[in-house]
Structure formats: C-alpha cells, structure tokens
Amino acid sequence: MKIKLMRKREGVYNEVRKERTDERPIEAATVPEYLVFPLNMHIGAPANPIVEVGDKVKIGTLIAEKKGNISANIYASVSGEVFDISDQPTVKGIAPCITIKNNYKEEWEEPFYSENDKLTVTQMKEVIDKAGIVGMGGATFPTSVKLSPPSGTRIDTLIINGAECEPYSTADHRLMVEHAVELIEGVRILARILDVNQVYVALESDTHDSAEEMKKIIDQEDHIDIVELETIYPQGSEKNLIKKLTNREVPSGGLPADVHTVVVNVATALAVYEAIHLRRPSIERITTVSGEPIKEPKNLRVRIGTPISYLIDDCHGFCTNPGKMIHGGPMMGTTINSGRIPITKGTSVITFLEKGEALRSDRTSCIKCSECLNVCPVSLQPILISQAYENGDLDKAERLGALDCIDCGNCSYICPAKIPLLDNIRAAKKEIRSRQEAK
C-alpha cells in the first residue's frame, strides 16, 4: 500500500482518503436473492444452528444459538427458506454457514421480546445478550460480556468509540451524523446498565460534523462529554482511548475492566438502541465500500449475510481494475478473494486498492533504524518479537508482550525493509493462544 505516513510517537498520521463518501448519506444496499451467515462471525464459540434445510425464516428469526459465554445469537435478516448449512468462504477463511433464500416477502418475527418499557439492568442485559449483539466496530466480541464486569469490578468510564482512524472508513461518522438521536439514546442506556458517571463520546477532530449533532442532543446532560481528538491512527484503539481520555493504563495482557472501564464502538450503542427500543436483534449495519477502483464509493446500510458482490454493484462496479480487496481498512484489514464473502456484524469497511497501491517490494535486511518501535502505540518493540517468531522462540515472543499487540499494523507499515512485522506477531498470538488453551 501507498499511502503516506508521517511518523508521530505512539502513532502515524496516515494519508486519509474520507474524501468520496464522507459526505455521502448512507443508502439502502440491495437485499440478495440468497444470504450466507457464517457460525462463526463474532469472536469466540461459533454459534450451533437451530435450523435445517428446507425450514421457513422470517426476518428475525433464530437461525444459530450462541455456545458457550463468548459467543453470541445469529438471525436471518430476510423471509425465506433455509436453502444449505455447509462449508462457505467467510473472512475466516472456508467455514460454516447458513445459507438462505429469501422470498422478498419481508415477513418479520414477533418482536423478539415481550417487554416494551420498564425493563431492569438485568433484563436489558438479557435482550442485548439475546440479540446477538457483538462489538461492531470489528472485534466482534460479545456486548453482554462487557456489561458484566467480573463480581467487585467497579465500572466507573463508559467510552463510545466514534474514532473512525482506518483512512477510508466512513460509517461511523455518517452513523454520527444521520442517527444522533438513536445513537445517543443507546448511550444512556449503556450508561444505566453500568451505573457510570462518566461517558465519553470520542471521534475524531476531522468530523466536527458528527460532534455537533451530538451536542444538540446532550445539551443538558453533563455527564455526557464529547471529545475531539487528533487524527492520528491508531487513534481509535481501546487501550490508546483510556490512556488519552483517563490517563488509566491498562496493565499487560488485561481487559478495559481492570482500570474500570468499558468501550463501545458507536454502532455498537445503535444496536442497542434497536435492540432496547425497537425490540429487533442484530440483522444490519453500515458498511462504507470505497477505494480508489469503486466507481461510486458508498455508506451502505446492509443486511447481514449480503455477499461483497452485491455491494459492488451498488456502487456500479470498478473504473478500474482492483489489485487487492480488503475486508476492513488497509492498515488492519484482511485481504480476501472472492465476491462471495458475506458481510457480517463487524463489516465496518470493504476497501479496495489499486495494482499499484497494492504492489509490495521486496523484503530486505533489518536495518535498525527503530521506526517500529517509535509508533507502536502500545510500546512494544515490534522487530524484537517478530524475530522470535521466526526463530521459532515463542517463549520469547511472548515474554516481549506480542499478545498486547492491537494488530494496528504502524509497524509494518512505516518499516523500510518491508519485514513483515504484522503478519508475524499475528502468527506468534495465534499459536501463543493455541499452547496456553492446549495446557
């Protein structure tokens, strides 16, 4: 990738390229003809289907029960049948999914609760635990776990994360902008669930837009604090967001809990708002589709389940030819191959590069120059452990924090031997995990 980065301690101002859909209203993607849901979509357990080929669905129906407490309920987002349960591309690579075919009759379930109004911390925490919500700003871990603190874990900072850093992400700020209201509703109620005090709603400074439609909102509600930051990424990351906005460290290989707080991405808080108040689970989000080939960049608000393809065409297909498709952002996204990949509840961004921007010289010598080091924003020392990695020492690469890494990529990125730093401490925490479950 191309794109130009100046260097800054604990991060890099990255050439942003918002420009073609930030200002773009979010549209109404196309609902396919057949929708693919992958068991495993969310982190964690992947969900056990309840269904079986040849079975009717309405939009909102339970097609997958979460097992086990990380893991989380998946719906169908469209009327039809359950045409296939079988292996499928997904951004995880080939695994299980749901397949099905909708009628385009838009027949939805009974509200997927009975109580309307005058719901207890408890319950709320139930509904959002049973609507399947999962962080959806892309780590996909489940939203009711964050509400439940360990028992004595007092919870005192709820942080909404509206620090959209990834360079042509543009759905959080247009969610920002177009659903204030809900938005922020959502935020009131994270806050009752854990009796905070303090909220931030922090983004960045180069979407003023979105924190003026907040403020109107919050005007009365002190407790309530929006807060523009610099553009500068990783400036998003949970860890890098409790530092700036609490000073609050939180400590090797811990949670957000352990210096008492919790983070929720922006569209995260809008499903729990649709959740809480219009009693539906988790069966849309926004996706910005952009990058230099799309034809007409867009914020979609899609159905879970929609494959890449459809998206495409949207946005009336390429002005030119693709050399790389990214589920994500370019800095932490993942390169796939196949239009057939479904969108899911952590899709923020599809992105697409040019031949030339994808293009990647060839690796050369370590030469020392410590640039990794200097824009880790959790101060690891990227080099150090990718080493280990290729040394086979994973004790090593453990000792030097490679499970602390935020996967922000920086390091890669500004290296000028084109070491693949990334790719190596994300090999190192797979298999430090795959040992530590093994023991």
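Not measured: the values here are computed from a predicted model. Numbering follows the first chain given and starts at 1. What changes on going to the form predicted together with the partner chain:
The hinge separating the two rigid parts that rotate between these two forms falls at 360, chosen from 404, 360, 82, 235.
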Second form
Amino acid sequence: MKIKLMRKREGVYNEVRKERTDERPIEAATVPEYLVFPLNMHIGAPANPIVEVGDKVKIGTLIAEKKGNISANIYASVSGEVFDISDQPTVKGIAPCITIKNNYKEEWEEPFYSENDKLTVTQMKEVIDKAGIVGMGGATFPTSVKLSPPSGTRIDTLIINGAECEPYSTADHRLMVEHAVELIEGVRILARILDVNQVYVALESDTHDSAEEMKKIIDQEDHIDIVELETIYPQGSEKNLIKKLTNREVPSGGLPADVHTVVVNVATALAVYEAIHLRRPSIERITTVSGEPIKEPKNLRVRIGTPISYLIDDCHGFCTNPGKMIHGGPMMGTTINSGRIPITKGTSVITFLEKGEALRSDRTSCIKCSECLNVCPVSLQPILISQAYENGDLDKAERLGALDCIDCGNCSYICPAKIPLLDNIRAAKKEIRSRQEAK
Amino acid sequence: MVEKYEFDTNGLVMSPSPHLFSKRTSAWIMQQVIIALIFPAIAGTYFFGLKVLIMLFVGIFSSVLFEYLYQKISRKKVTISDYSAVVTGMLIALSLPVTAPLWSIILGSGFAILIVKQIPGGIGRNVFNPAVAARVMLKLFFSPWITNWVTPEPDVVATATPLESIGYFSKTVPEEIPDLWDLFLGIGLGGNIGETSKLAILIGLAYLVIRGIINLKIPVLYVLTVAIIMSIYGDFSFTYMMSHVLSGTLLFGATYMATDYSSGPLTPDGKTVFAIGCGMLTAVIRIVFNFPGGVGFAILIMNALAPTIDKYLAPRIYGHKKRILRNSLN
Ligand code: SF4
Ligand code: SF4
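Since we've got the form predicted on its own here, give me the form predicted together with the partner chain too.
Below: every chain and molecule of the assembly, starting with the one above.
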C-alpha cells in the first residue's frame, strides 16, 4: 500500500499478473504449415510484394520491399513457396498479406548482406534498415529512421526500454534474462551509431533478476546504466521514461529527438544484434501468451507470420472459455476475434481474459473523486475532456489537451463510476483531427 | 489454407481498450467512508449513551428516504444504492450534540438531500457539502433548540464546548479547559457527538488513507494551517495551539467534510489551496467571532470557491510550458 502525501502518482498500480510466465524460459513455438505476412505490419506505408504465387522462398528471402521512407522490408521466416497474396484478417482489420506454405526443410537464404568486415556507422544503419527492423515494443516504427535524426538534432541519450508495464507481459523480461549478452551487444551497436555517451537500460523493479543478469555483462567503459523503476503502469511509455530518466519533457506534439533522446525497446536492440552480428533479418520475435483462460501460459519464440491459433495450441488450449482475445496487453491492446490473425513484428503479448473480466460495468454519475486526474501520466483532466466531448464542445476538449492523451487507459481503468473516459477522449481526438485536416 | 482455429470465437467480446477495470465502485468507496464513520460513532455512543444510535438511525433513514422519494417523484433513476445518502445521514447525526431533538435531524437531512444535493442534480453536482450545509443551517436558525435542549436523561449535561470557554480574541487558555489528553480522548466533553474523541477520528482517518479513499493532503494541510496561525496568534503557546487543534469540529471536519469529493476541488493544486483556505478561514472565524460552527462556515465558503480554484490551478500538461489558462476555457 503506497501512502503518498504530496507527490503526484503517475499511473496506476494495477494488478501485476506476470507471475504466471515470468519464470518460464522462452520456448520455440510450433512452426505452422501456412504463415501469413501482413504487408502493413509496421507503421507507415505498407511494403510492396516482390514475389508471386508459386515462387520458392527460403528463411530470410525478401518477400516485400519497403515503400518510401517510413516503411520496412518483410522477409520469409520459413522455407517453402508463396501460396497466396490476398486480403486476410490482421490486427488492423482485413489487409493485403502474403501467405507462405512451409516445406519444413528449414533452408536458409544467403546472409542478407555480405559485408563481413568492420562496418561503418552508415553501413550499420543501412543494414538495420535492410533487415526490416521496427520498434518491437508494439509501436512498429522503423528503427533505422529513429537512428537517423534530422540534421541539426543532437542526440545525447539512448534509452533502452525494458519496462514492460502491461499486466501479463513477460517477453522482454525473459529476453533480458536469457539473452543479456546479445542484448547488451545490440545496445553497444546502437550507442555507437547514435554516438551517445549516456545509455540507460530501464526496467521495472519486479523484474529484478534481469537487471542482475545485465549488470554482470557490462564493462567499465560502456556508460550503460541499468535503472530499476517502480512497477507502475504506464512506466514503459516513451514520454514517461524520458521524464523519469532525464527529467526532460517531450514537447506537446513533438518527438523524443526534440529532447535529444532516442528510445529503443529491448527486443528491437536484440534484433539489431542479430542483424549486425548474425546477418539475419527480422524474422522472429518473443511473444508472451497469457491470461487466466490459457491452460499453460508461455513465453514463445515465434516465427513472424504464425497464426495465433498455433500459439494457443502450444499453450495446450484453454481451461475456461475466453471472453476476450487481445493482441497486446489488457490496458492498451486491441481485441481480435480470429485465430487466423498472425503474429507480426510488433506482437509482444497475446492476452486472453475471462468472460467475467471482459464485460464493462454500468456507468453511474461522476463523483468527482479526482482519481482520473491523479493517474493520468500526462496530467490531463480526463473527466473534463470527456464532459466537453459529451456536450459537443470540441474546442474546449482541444484546449483541455485532448490531443496530448497517450491512450494509456488509466482513467477508464480507475474510474469508480465506470465512465468510458478514454472512449470519449478518443472520439474527441478523432473529431478534432478530422476538423484540423479539413482546414 | 489456415483453417486451424478450433476455439469458439463467437463469444469473444470486441471493444476498445482498456480491457481491465479497477474493482472500485462509487458504492464501495461510500461503504468505506461509512466504516470510517463508525469509529467516531462508537466513541460517541460510549460517551453519550444509546441515544446516539437512535440519532444515527434517524439521520440515515431520513436521508435515504428523502433521496428515494425525490428520485421517485421526479422520475429519476433511484441511486440510494450508492450509499452516499447514508454517509450524509451519519454525518448530520454525528455533527449535532446529543441534546439535539430528533426533528432537527430530520429537518437537516431534508435540507441536505433535497435542497443541497438533489436540486443541483444529485451526486457529484452539488456545490456544497450537504451535511455541512445542513449543520450550518441548523446552527444558524435552530441554535437554541439544538444546543440548549436538555434531554430528560439525568446523566446528560449540556456543557459548553471547550471552544466557547476559550473566548474570542483570547490568547490564553482558561482554567476550565480540560487537559490536552482528555481533549484528545474525549473524556468529559460537551459538544457534538462525532467530534468528541479525536482518537476515534484519527482511527477513521487512518482507515480512509489506508484504503486509498482519501490522501492526507487535505486533512494535514487544513489542521496544520490552523495550528500555525494559532501558534503565531497565541505567542507560541503549545497548550493554546493544541487546545484549538483538539477542540471543536476541526479534526472531524478535516477528515470527513473537507475531503468530500463532490464539493471539493478536482485538481491537485486546487486541493492544496482549498485545504489552506479552510484552515485560514477557520482560524480567523475562531479568533474574531468566537462562535461554534467556524469549521462548517470555512468549508462552505471554500466549497463555493472550489470551481474557481480549479479553473486557475488546472495541472500543467506534460510537454506544455504553462497551465491551461482559465479564460481559454469558458
Ligand atoms: S475517476 Fe470517474 S468518478 Fe472520479 S472524477 Fe474521474 S470521472 Fe469522476
Ligand atoms: S487521459 Fe489519456 S493519457 Fe490520461 S489517463 Fe486517460 S488515457 Fe491515459
């Protein structure tokens, strides 16, 4: 029980439910017969397919090419042949996908770049770009873009984000415990590319053992600080991490680079290591599958493109009927209703909730308890924005900072009156944005 | 093709995030306040006898009934199950002396629930704390009946509250004031039922804080402000300062009334200003006017100012340079 007199609370201490998987070693997931690669699995322009139905592919064959600056390459994660290119269900709705039929031969493509000497910084950035690495914490922003800040912007701090704050997620935690050496090597590469002296690896204090693993590996000259933060949601949000570690605030509507900082997820840092040292593109990731209905929750090393239903099988199915299937965690994830939806580069956790947990309670009147203000990590007044929206006063909602909301869900989570605050704020944001565009 | 999904996907709920919700409801919060009020209620029963239980029952029953009838008659959703009327009823009963007639409790409840709470729109929309408003109204207009009305029971004596014996503009503590320890425990005191035992109030406060219903900011700042002003005014006499802290409704009001959600400010900085304002007004009223009910007046005045305070002290949004300006909001 935390008793705070004056200090503002910057989130909620919601139930941590990591104990189900935080000590379970990463297992290899079943590699299915058909794998589905959504061309829009990253933020930005969808990739352009460069294979045709019937083409033979190997592990590491480029199947879709990045289109434009903000986009990413997509590689086959199994050997076999292109089975289909068509619209399929994905997390982002029905979207164009490449389906590959596995021939189970596990044939590897030649390394995706041949250079094996010491790479220059520019070459390393090119390799990361080519490898199709995107933010694996869920944001799926192309990493190479992050590593090339606009000229004139000086970066002095690199933050490696291992603060996985969603209740069930343990993929990053296991990665830090089991792959500390590779991870730190990836961090060194990133620090060299950005030419920074200050590196923080941030994680939550309930995952203490991962901090220990990494501290063992760090050299004197690394300038890497392992920082254990309070376990509080949304500790892992970029804006909060930057504030906690550097006391800098990203200006409203701005980017971390505006305050000389770059934030990279731990899984992304591992992918960077794999690209530079193992010469492997981004073809797999670690995903937690958890939630009360899951019979045997697990951390799985999954080939990109594996439909979720296979992971459920790897976890031996359900012990109770799930009420919700969530791509992501229960605070920020997206509900999905098809086992055919594939794991993509940004899938860090699949959460199942029981029927009872999945239903919302009836709304009552706001009792002005201030809790929504207390838990908002960006210091908004959620109830006022929500009221302004419900009164049709978009101007007021905008002045109250609706666009600064980071969608963390804390306000809706905590509200004792069960007012759908975030629903209203989201709707307000959407209308404000479309109004701005119309201008 | 990928046809491998055997589990029943029809039953899956699709909805926007968040997907988890805290178990707290408004009703649960009010239940916690009720539990916290039981401590002063027990102390009151111990010191003043079983009539206290009857008073509590009348307060609760009439408050709930008024709320029910109002909502039925005006065809609104009946919300008595949120327990807030129970809290109001308990607060009214506990903020009266044991000598108060039962009709005054009913009158107070009707005023609190109908005029102060329901007419402005019900829970969360009332500007004033219903129980405090009722208490002040009764003190103003029905004082003779409430304070001087002696019950037939022989053991109940209408003693003056220690505050009255301190006297206005007085800087010293007169002889007849009980010693501080008795003030703290509530031994041999007159006054309102709930405010008698400071120990019981502090237990209730601790309960509310541990349960996360309130934090210590408002009660501590409120009492501290009074203590500081009284120290300065009383030439730094510890006894004088403590007599003020431990007399009257200060601790009861700071714990159960100034922390009321609906009638207080929403913003963190607003709460600071609100608490200090309550403390300053209480001290001034006590020094200048010498009449009981200073705490009630102070809280009501700050209640009236709370919306304005909130407008000026909106939190600074992350990444913004300034607070949102008040005039940009209207
Ligand atoms: S958390 Fe809910 S009840 Fe409390 S102030 Fe915010 S909207 Fe009102
Ligand atoms: S307003 Fe937005 S940022 Fe603030 S708590 Fe609600 S969802 Fe989170």
